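Shown next as structure tokens: one chain only, the form predicted alone.
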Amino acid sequence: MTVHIVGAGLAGLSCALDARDAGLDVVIHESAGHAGGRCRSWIEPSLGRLIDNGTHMVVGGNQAVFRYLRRIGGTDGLVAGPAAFPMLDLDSGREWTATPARLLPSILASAWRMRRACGSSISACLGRSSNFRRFWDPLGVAVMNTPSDVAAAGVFRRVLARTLWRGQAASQPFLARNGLSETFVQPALAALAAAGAQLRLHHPLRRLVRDAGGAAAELVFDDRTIRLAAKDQVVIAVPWAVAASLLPGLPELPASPIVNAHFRLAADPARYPSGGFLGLLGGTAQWLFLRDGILSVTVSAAAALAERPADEVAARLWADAVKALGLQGDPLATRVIKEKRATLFHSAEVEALRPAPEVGPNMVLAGDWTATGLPCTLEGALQSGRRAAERLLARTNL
């Protein structure tokens, strides 16, 4: 019996690895050039640096991530942080520093609130906060990609519950180390070479037949047709619009864009925060993130600004950065990337579109925008492998 695996992002990863430890078969099929999906770094030829595709935050309560980190040697690729949040907003020039601790009162109150925050969003249910415009909202924003008029209490409160509201071990922010890459993949892909998975890269799947009982019968590839035999197991593991073209019948899933920005610096801001990290209200940018000599500037939720010209978007972000930092004169380089179905779009209508993981006989799902009751993240993507496998095993009977 053999294991398919059609995508080498987070989620194909985490299941090939649950799949291949239980000793069965596992041929992973990536369409690109290399492995991570999303999650990768890569040497920017603009800058001269190593970067990111997007910058992912992880919290000590992201017991996916810590697994599947654990898994295959890779936890001192991440950095930790005090359990911190270092704020500053734009418009008053006043600073604070966010911690369980001091927000214990309003993380209490939050509990109270969203404890049947089901259909409603999360400023529905936190806006009468005094610390919403200060914490939650930009917390909200940058976890949901999502506006917070708009985004699910419900999978807000999932997050909380693993993270905010279990105090400050759970709230502890890692950063990667050295690029994404680094520390979520290559250790990974060492690992299922040891293991002796197979990854196919440049190996897109164009088609996928399915008999009369909704079975997966053949996987049509550029090079070959791979007829699967009765036993043989499928898992589609591709972006929700890769999966639509192979899978007629998903329901339409509403994408929501995150915009970054990479400037490389002539030199380090003379004042920037421990953690590498700070969080700004009142502008255009939400996080500036200090790396290597690159100061990178996340905005979530940014369908307005992804619509605009990479010219003026790098303006408007280096100018919150500057006024922020107190930078003089122009970056030395610059990189915006917009990543445009970054993550679902996660209102409350959407989550209820969100597919479970079961396909057919023979198929699952797995990839963040599966019904994982979490939001589009590293632990989401990490814990829908997870269970992908979990079912694979279920039927194999192992």
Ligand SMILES: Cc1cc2nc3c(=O)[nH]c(=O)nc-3n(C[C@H](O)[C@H](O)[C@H](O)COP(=O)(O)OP(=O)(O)OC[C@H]3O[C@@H](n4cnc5c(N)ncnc54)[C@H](O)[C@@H]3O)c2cc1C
Second form
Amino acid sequence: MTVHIVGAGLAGLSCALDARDAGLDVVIHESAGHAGGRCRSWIEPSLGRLIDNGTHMVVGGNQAVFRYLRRIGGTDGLVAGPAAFPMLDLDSGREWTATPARLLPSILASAWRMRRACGSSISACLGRSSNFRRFWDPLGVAVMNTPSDVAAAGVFRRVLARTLWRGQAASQPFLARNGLSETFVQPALAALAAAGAQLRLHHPLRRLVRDAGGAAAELVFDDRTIRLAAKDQVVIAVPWAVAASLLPGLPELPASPIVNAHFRLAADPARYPSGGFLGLLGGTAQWLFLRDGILSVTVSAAAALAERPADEVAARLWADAVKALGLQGDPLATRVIKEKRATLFHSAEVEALRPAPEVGPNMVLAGDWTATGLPCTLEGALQSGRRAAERLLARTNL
Ligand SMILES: Cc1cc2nc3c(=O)[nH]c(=O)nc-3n(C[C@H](O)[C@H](O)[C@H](O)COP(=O)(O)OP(=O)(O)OC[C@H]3O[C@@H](n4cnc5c(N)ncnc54)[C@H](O)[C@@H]3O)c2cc1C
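Structure of the form predicted together with this ligand (previous: the form predicted alone):
The complete assembly is shown below, putting the previous chain first.
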């Protein structure tokens, strides 16, 4: 009996680890020449530096993330980020630090408000207080990658219940020490290789043939067609648009982009907050992150910005960075990365459409976009991978 896992993002990798640990034969089919999907790093030639496709943050309360990192021996790959976030309002020049410990009254009030039925969006639930603009709104946009006036309050509430409402340890942010692939992907591939799982790169699934009972019967690749044996299982761990093309009947789900611009600096900025992070209000840039001479600027819920030409995006984000940090001159090099399908657009309407993992007698869906109850995040992706493996194991009676 073989488990065919289609997609080597974090959902596919975590499913593969659990299935292999349970003694199942595992083959992973990945369309790209590398694993990691939307969580990856590479040496960018134009910058001469290692960059991430976008700065990823996880927090202490992300149990699936830490379980996965322990399994792959990769907890050292994370480094603690700032426990308090320096923030700057570009309009007024006002600076402050968003410290969850000091915002405890507002956090407790949020728990109270969100426990009541309070409307479908984050802003409808939490109301537009001064803490909303300075804390809840930037946090909500970063977590949900969706504007707060439409982002599903129920999903945000679930995140808060696992993080901020649990106190400091669960709220502690962590970042990849060197790069996302180095932290989340390469150790997983080493663990899978050691456990005897097969990974086929450059191996896109083109078509999936189902029998009359809805079971997967054939997997059609460019170089071969795999006819599935009676007990074989398939895990579809591809992004939602690809899944919808392979499995007609899955809903069309809208995406929300994230834009990152990476600037190679001629010199470190004269003033920069310790911890390398700065949150911005009042401009286009939302978060600045400095590592190894590269200033990375993140914009979430970036639907409009993602449609602008890269030069214009770079100019706008650089102007905000100059204003925030007092940078002199031009960057030595620039790279703009628009992830147009970074995550789902997390409105309450879309939340209701996210599919459950079961799609056939020998088939399971995995991926951050499935009905995890969480926003599209590493935690959601890893939970979905684990859940898919649990389904497989229940079916195979191991
Ligand atoms: C810019 C950006 C910033 C982010 N920031 C954060 C953050 O701060 N914190 C956080 O927790 N999360 C963050 N995320 C979200 C996180 O990266 C994703 O939730 C997670 O990586 C999704 O993993 P996945 O396995 O579900 O999907 P994917 O990573 O999309 O994996 C799917 C895989 O399937 C492969 N595939 C596609 N088609 C085929 C095919 N036909 N055959 C075979 N393989 C195929 C793809 O190549 C890919 O490798 C961010 C995402 C982006 C893009």
